[in-house]
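Let's start with one chain on its own, the form predicted alone, as structure tokens.
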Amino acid sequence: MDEGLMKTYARTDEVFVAGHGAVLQDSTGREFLDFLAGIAVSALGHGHAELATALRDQVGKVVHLSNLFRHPYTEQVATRLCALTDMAAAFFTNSGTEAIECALKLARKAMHVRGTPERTSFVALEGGFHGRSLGALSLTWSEKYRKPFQPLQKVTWVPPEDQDALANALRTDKPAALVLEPIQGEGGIRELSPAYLQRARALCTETGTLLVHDEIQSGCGRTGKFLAAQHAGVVPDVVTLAKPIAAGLPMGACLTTAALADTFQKGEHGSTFAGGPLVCRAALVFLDEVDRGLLGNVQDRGHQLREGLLALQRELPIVREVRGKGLMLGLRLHHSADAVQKALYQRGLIVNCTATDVLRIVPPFVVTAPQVEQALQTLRSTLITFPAAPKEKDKP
């Protein structure tokens, strides 16, 4: 298996041939219920027949032109993007990774241009994981991503919701930029506070410093609203997307307000293949569902399916913490939440393991009441097969 591959990725071993909805199936024929949605992608679940029918006609007429030439979809999803978020200008990239670098790289420039270009460093918070590129490893938190290739962008740590070692950190080290996630993912779908986020805004604001929101897992409405920052009405400078926003194709955006729209100029950032018109195709069909009240699913089931995970919490002595918010939801565990996971994909339902202790939950967002029900009783069945504490062996 993986012939010709490097060895970068443990993966499962059955193959997934199609889908529909919430429901993957593998070349046997077999069901499988994805709360995972290749890690909070397919806002749309899968086989979806309007993304279908609109990347079948672009397939059809032009795949891709680079962004010396334009055509029709650009500024019509930008232009929507930047109305969802209170941001006024877009980069398109073709990934998360992509959009921190440009978010990075913008907040370097936006240093020159104040006439303070030593402002080189960055802050980020324990815990954080903001993409695997050299730049962005430099913000990721894990020891276990970084070491190997240090030496890295210099970066200071701070706890989450620690105000004080973030205010220290702001005005000692005068950073280029603070770049942290509402909502941390890898991090073990840990949910900053709105008191946080708003002293954070009002610290950077204080200090010069320009505040990056990752929301390439939070964003685009995974949390009920487009923006998890809104829910705390924060407004950073720059914010990046990602994950759910074509649909399952790749794409990102790294979106600024307009004092920093016109930071970098002709030729000082680009990418070839970015915001093509296959991709934009997709955004503007997810854009089109999010008009249509996508967003009130992902609050009814996201509501649904955390009131399921609190019962369980109550029930089940296994059950630590119940964390997150819309469909981005952690169930954190006493022990034994790999082996979890694991059980759970054996009985049909596909989440994964983050944290080494949280089972992170984030279904497309079209999932349906039923599904939610279903995923809830494969979750009680395979927790109380699991003991209440660790076996002896298994103790730290």
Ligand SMILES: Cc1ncc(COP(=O)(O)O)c(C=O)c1O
Given for the second form:
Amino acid sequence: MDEGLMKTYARTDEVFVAGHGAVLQDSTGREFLDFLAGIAVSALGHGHAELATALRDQVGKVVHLSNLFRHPYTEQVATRLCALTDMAAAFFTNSGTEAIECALKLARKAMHVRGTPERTSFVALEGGFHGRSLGALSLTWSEKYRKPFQPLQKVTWVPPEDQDALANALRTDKPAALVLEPIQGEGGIRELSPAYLQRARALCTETGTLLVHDEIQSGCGRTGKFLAAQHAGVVPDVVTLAKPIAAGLPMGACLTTAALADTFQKGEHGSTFAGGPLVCRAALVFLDEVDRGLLGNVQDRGHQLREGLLALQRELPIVREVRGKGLMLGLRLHHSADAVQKALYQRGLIVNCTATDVLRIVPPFVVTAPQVEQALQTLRSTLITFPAAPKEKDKP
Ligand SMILES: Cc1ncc(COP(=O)(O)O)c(C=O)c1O
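Okay, that's the form predicted alone, but what's the structure of the form predicted in complex with the named molecule?
All chains and molecules follow, beginning with the one already shown.
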């Protein structure tokens, strides 16, 4: 196994060959309940009929053109995304990381346009994750990811929810941008309060700092609203999206307001593949499902799952906290969550483990009520087999 590959991933032994909705099937025919959705990606689940039809149709017409030529779908996806996010212009990418790179370059360029090119640094939040290219990695908090690649871009980190530390960093550093996730995903499904998000907005306006919301994991409806920041009524200057946006195909977007829409001039940013006809067709299938009320299911199933997790917290001393919104939920344990995650996998429930002690639960948006019930039963029957008190070696 792993012949010919760089050793960057620890992968499971099963070989997955098919799926339907929130169910995945391996090569032996065994079915798993997929509550990870390819790391918060597969919003429409697996084997989605309309997606398959749209992609088959497009593959038979034209797959790739580059951004030098027009196809019918780029503007359609861009305008619909802008309407859903209160933004005015989009740049398409092939991944979340690239959407962050676009945001960082946009912030740097905006400072040049304003006549403050010395504002080159960034402020980010402890616990944040923004990707692994050199720019995005610079903002990513975990030292384990950054250390082997230093030196990186200058970043000041502030602790989440500490408004004074944020005010001090923005006023003293005068950065190009503040970059934050309204709900930290890799950081353990940690939600920022509406009060903090609103203050961050006010401080960015006061100090002339661009506010970049990284909604690559929390956006596109995963929390029940199209953007997580919409729960707090905050509009940033730049939003990055990716993961569910094209229902599993590689696509990201960096969106910005009318005031910043003309920041890049021709040739100042680009991508060979991004925003091609195939991924745009997939994005349109996803956006059609959103228009048909998909986020209602996210809200309902999210409520059902959250209530079930809260019941587990009341019953089982191993459960420390329930975190998150909609279908972006975390179950924080008193243990390292690693062994529990592996036991859940053995019992056919796919979730993963973030920030050491948190089980991340991010099912497809199309998950059904019986599937949520089944996942809760598997969680209960598995968690009950683990001791409540952490062993010394398992303490996070
Ligand atoms: C909040 C956030 N930002 C950025 C990224 C990087 O996205 P990608 O892996 O698509 O490059 C991720 C991926 O997990 C993420 O969760």
